[in-house]
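First comes one chain, alone, set out as structure tokens in the form predicted alone.
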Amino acid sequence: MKSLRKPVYLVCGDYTMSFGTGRKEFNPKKSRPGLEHYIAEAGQAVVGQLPDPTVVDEGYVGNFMAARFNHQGHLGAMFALVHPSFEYKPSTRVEGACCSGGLSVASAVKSVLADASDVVLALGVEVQNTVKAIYGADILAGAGHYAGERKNGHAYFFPAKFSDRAGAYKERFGEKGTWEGMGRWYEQAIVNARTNEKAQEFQNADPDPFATHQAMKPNGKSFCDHINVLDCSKVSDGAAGILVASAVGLARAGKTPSEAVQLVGIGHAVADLTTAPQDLTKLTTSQRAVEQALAMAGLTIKDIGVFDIHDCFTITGILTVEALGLAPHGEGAAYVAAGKTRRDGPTPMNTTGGLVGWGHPTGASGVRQIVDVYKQLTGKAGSSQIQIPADRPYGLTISMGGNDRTVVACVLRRAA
């Protein structure tokens, strides 16, 4: 794996609520703010942090579904929502399913390594509750082969295909264990989000997330074999925005390097969306991305203090677990049931809920992950800090589009 050819920082982070049901604001039947509305408030949220926005040279705006979910392509030539003196910069939309924000912050980091800017903002966006859920669902299937997968595909797509892995995990590692963890996961994101005000579920009061979480069952004839409704990330309306600088440009944006996180490795790893997972209890694809990213860095995975992980459903949490070498194969619902990824646990996750908790807006959701450990690492994350172990000072973030198909994984460190 190569290097980074030079030091490349990450400043000014912030993102929008998101929205969606369990927000007590949100009501379906109420007009809501559009695509132009989350990218001119994200946007704005990051270069309000700036003496002088007009040093940001490019950007990107990561988004998934934007044609069918509102009727809009050409996200790019929105930039200029965010500020004036964006009209005629160079700004292009990136799209990879579910994966959209995590290759907006990838794409711009190329683009300072390859100096052909020096500050890029690279934004993700998504606005879904435009349509009823069972044809977003069948909107999202298009992070699948639609081709090949969709005609006999359940009528809930991508939440079939993890209960399809929820069950797998089940029938070869066991039920109970298995259910356990994903309760557990469950239970974590609630209580994480709780410390988030602008996560989706907030708000939610329930005493005992994982009582409520284990007494729904799995009933194939509803929803999904061996997944809850519970078990699914939310449907969500939301953006987020970050700058990425050379040194140049960090000087120029009036930030010093103690602001900034700094990129010290990246993955980026593809597989072929028109075949299915070899074994479906393993993220191949997360873990090759992950590798790829800890052998940039010159790290291992006991070197990180902080991770932000695409959970899409809960089993995908215990399975990126394994993915990330913290617990063997067979042990990663065993490892969350013990605590360990919890706040206050050995390898902490997800601080302000993940996409379970926080929401999933899908092509904001790569940067949003970005955003938060960002915070951590910088001491910015108000309500939702942990103490992050002066050994272990690195976060870690993984950004997966559809059925582990494609993946952006980042190691930051807090900047000297």
The other form holds:
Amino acid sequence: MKSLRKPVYLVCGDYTMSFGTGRKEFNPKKSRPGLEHYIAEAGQAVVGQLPDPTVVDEGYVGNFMAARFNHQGHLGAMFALVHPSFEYKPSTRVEGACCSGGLSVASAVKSVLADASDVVLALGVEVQNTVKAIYGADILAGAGHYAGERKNGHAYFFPAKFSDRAGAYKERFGEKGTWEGMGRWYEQAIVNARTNEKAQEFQNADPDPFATHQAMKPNGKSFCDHINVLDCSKVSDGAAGILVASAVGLARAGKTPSEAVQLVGIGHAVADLTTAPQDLTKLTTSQRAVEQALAMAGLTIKDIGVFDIHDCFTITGILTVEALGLAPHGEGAAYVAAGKTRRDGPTPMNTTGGLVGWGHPTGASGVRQIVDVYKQLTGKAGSSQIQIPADRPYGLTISMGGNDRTVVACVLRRAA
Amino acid sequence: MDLDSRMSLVSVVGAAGKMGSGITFLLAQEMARLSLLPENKGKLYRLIAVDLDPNALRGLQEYVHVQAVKAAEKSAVGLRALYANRPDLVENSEIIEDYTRRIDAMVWPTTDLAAVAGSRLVFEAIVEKIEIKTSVYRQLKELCPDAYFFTNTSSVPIGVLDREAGLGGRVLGVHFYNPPPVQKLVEIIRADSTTDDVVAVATEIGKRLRKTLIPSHDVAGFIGNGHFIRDGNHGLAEAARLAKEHGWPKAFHIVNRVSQDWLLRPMGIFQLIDYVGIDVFKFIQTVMGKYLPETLSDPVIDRMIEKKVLGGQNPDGSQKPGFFTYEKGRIVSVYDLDKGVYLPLDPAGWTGEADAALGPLPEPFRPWKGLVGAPDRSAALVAHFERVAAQRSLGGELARTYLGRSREIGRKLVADGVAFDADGVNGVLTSGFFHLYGPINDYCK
Ligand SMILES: NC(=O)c1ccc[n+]([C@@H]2O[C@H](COP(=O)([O-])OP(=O)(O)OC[C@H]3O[C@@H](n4cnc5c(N)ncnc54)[C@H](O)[C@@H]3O)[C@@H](O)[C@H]2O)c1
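Switching conditions: you have the form predicted alone, so give me the form predicted together with its partner chain.
To see the whole picture, the full complex is given below, headed by that same chain.
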């Protein structure tokens, strides 16, 4: 897809709380709401904003591993939980590991572009706190190549994959600067999460998250060699949803372009799941997807005023800064350490905390990111709101699956 | 030393007790590790768990299983390396399940002592009664003529056991602390007759179980109880003295607070005696007293036992009433030894008066919990005890006397040849009792 053959709008985005450790009300021993609850809550928060929810034509449900976390497949049919009128409408569950949410939005966009539907509800959901972390690691390892790398992989498979990336980056560009950059990313995640009451780290009261991070040296015996647990995204239950609409659909939904954002570019790329990344210090697939999205929008990275990127680990935040072209190879850590990605910096990233601070219900994250950029661009971000520079009115999202294997990048701007 | 071959058939006698079950689990873990090494493929590993009580043996199986799952989940990173040559087991869940099954299958519970036949390592943790221990050892000697015997006794001299049962120097005190999987400290007590190889094997096992081994001489009570009983007796005598003026509840409260807050210990002395059990405390006093030229009994303990106030734990781990009663592990009332009733804590009333009599804590105050992992711990301790030394209050006075008595006990353990040196005493108190500092110190000269 080189260009968008007609305008595509996104509107009425919302999400549930990200639930799990960090929330004071979370108690691993108590029973918790399931997939049904999250899908209904997020879906209804979206369509509840419509005068008439029956205008929705179709649904997509992004989800990674409900089949293992919850022994539940067939999530497409849970779309009908959201509103009685959705019975007998089409709906599909889509999966691309942690990019499942990104794929849900991308699929909705394609359906609108194909004239198949005018109003599509893109949902994403994951309920992960059903198993202990050590078994959750098995499940999430499904985002890697099971036959090729699981047996020789680490107990905490994905943390170790990104620990290897952090290790390679440290070795090549310096231990101290890398570790500091990771600590600053963590600090920024917590500071931003505190602005959003649905964030998993909203209640984090640590007076100095950076110091806490720096003091917790990685320990390969119990976890990973180059990252600590604070470098990781959270284990989360949550869901997010947004409507994707054509111009006709937007009008039918009773919404004006001023309430919506417009998609101006989208990139979607995969790399071979069965081969390892060539250079651990680069996110080449993310870079490709971003280039596609910017080219379609006719923009450069200098035009972007707000970002929501896939920081599954703090090191991923740093590597993404470089994949975006904001800093040269090897200088992403210094870029972060200099505060340039903070909410008051020139290129604010993850204004509600990102995957490290807001939380990472895997299948929901890609949708949640679009929702947050939509809220920022339309002035609906509440206490998370930042000033969007008038000369850079665009937002960019990256949803990434596995070890940089499936990526969806979107460029958005306020519609009117 | 042929430890690895000895480890293929091991017995624990008294396996279902408090100490035996923990020791069984620790050994099962090490044997499971050995069974997974490529060179041991196909070899049978058996851990014979003998106990008189069949119900308790069922409980042991459950306990071992639950502990194995927990341990496997916690150590999954290392466990995967151990399973590297098992291509059929890929996920953490598969590996953890195999490991747990392996441990479950390793433990052979039985009430029949004859099942230990042929064992070359025997751990014993049966009741602390010398006649019973001796009679069991006489049978064990016949059943496993090559075995090395490791007794967990807290107070029986090892040389006496060796002589009475005729073990020919194949016995060693391997004194775990409760609960064995958690407590790092193991006191190693060698009798004059114990052979070198027995000690070498025990030392290697201790290392593999990642324990801190501290040698103690074969004197009843060894280092740990040698200090604990006398230290407890000091607290009890102080309370009896204070009770004359303040009554029992205030006296218990005051001494308990001094030993916890002023001495910076993890719990006060009477809470510790409650935890161990007042009857167990009495029992150790008696056994030690039998072998030592020293009276170790204490009238307060005897009166508590007369009134059937015994402390100790319920099966669910909660604390039974002793000097105090507890709710969720916190003290809520204090025993009045004269009236035989518990007086609820009352900060606005009697408890406040007792605290006022004590005087303020040395400020700025950091409790044990705040110091235990603190990088500036040694400097903080020096500063704390300088402030204690300068206090002109009852609290300061009691603390200085207590510290002095504890030091005296420690030095005596060295002088009497129970401990090899001051480090031995200090090591037992810091690693076995979680004190922040050893009793032999220069604080408050
Ligand atoms: N509990 C402690 O804190 C502690 C600490 C260090 C050492 N120890 C010592 O460990 C030993 C055991 O103490 P415990 O607290 O575990 O006691 P316990 O009463 O919990 O366990 C003793 C077990 O031995 C079994 N038993 C008794 N006689 C037996 C026999 N003839 N054959 C087989 N089994 C028999 C009992 O059924 C019971 O299960 C004692 O020597 C004690 O001094 C105890």
